[in-house]
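One chain follows as structure tokens, the form predicted on its own.
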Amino acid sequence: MTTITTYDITTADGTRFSPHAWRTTMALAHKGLSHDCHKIGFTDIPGICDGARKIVPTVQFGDDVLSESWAIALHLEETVPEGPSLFGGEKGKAHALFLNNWAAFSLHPLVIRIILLDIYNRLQDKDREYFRTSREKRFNMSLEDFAAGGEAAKGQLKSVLTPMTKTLETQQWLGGRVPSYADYIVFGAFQWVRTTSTFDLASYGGEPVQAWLDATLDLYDGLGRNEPAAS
């Protein structure tokens, strides 16, 4: 069997928090694949694998190295037929792609304004300067000025989460009767918040979202729940 190694960013206390890496962690568990997880900092990324990596998740499948969670999910679906499908066919893949884009362009931009300083304060010391410099360049303002928009972001969260809430009022999973990669995409955002901040994201989606989050945290012998929540 091919050895699988993942590389995952952690806080100073070793907690894995990357939303995209959590998608991959859940996808591997869904496929029944064990892997070795190497915990790293942002500043360690240039030294992993072939030295050409810039993001996590980065996964090494034997001699093959992949980065970017969507590409990894497609690779798993295509190369590991002996396990539950991540998508349940082409229509499911199209459904998951929509949620991938919804998370990237609707949910994550609000969440990052709310938890940015929590993330920064929990980082390894060696990563803080890099994180501040890179994010201030990306946002074209200081971390503090960017995070000042957190209250406004909270005001938009309920409406952004409403489609998720309404969906989960009539089905247990975003994937339908069983969890799918669509669930793991969105779970990544909730786990991002849960592991770095005390902000209660699920409360903005109401009981259906909270029930879904609890059920997802319990999947695969409590894989998500075993990662400590921020306190």
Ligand SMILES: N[C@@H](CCC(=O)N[C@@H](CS)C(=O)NCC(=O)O)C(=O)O
The other form holds:
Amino acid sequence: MTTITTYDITTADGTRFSPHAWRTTMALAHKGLSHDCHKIGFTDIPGICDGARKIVPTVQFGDDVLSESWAIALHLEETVPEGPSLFGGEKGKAHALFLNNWAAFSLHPLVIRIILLDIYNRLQDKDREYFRTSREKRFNMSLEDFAAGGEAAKGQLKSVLTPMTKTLETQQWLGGRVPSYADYIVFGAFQWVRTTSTFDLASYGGEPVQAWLDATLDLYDGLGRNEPAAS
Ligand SMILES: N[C@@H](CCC(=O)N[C@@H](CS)C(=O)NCC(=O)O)C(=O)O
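What about the form predicted in complex with the named molecule, after the form predicted on its own?
Below is the entire complex, every chain and molecule, led by the chain shown above.
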């Protein structure tokens, strides 16, 4: 049995908050695979594994090291065919890729405007300066100016979440009758918010999204709930 080690970033109180790493954590549980999680900070990433890593999730499968949540999910699906399927076949994979891009280009850009300062305030001390500098460079403005767009982002959230709400009005999971990697992609965003902020993201999606979030947090013996909600 291959040893699996994951690397994940945490807040100052040790809470795992990375939306992309949560996808991997859920995917491993879906496949029934146990793993050791190394909790690190942003500034520890260059020192892990082969020294070439820039992001979490990074996962070491025996001698193989993989980064990038989508690549890790594909690897798991290929190398662990005996576990339940993450995608339910090639079409499911194609549809999950759409949700991967919806999360990256529609949902996350709104959410980060709303929770950016909550994240910053909860970071480990060693990560604060790095986070401020790297994000200010990425956004081309101060963290505070970026976060000032939070109210406008809230105004767009309901319409961005509407396709999810409508889907969950007629099926229990984004994966259909059973949870799939599609659910874990989107769950990552909700867990990002839940672990760093008191902002109620699910309320923008209404009752179907709230019920889905509760059910997803219950999966795998409440794996998601093991991480405390921010207060
Ligand atoms: N497309 C990547 C994105 C991963 C990503 O952006 N990870 C963030 C944490 S959520 C990270 O490790 N950032 C490192 C840094 O900012 O230095 C994936 O899906 O895994």
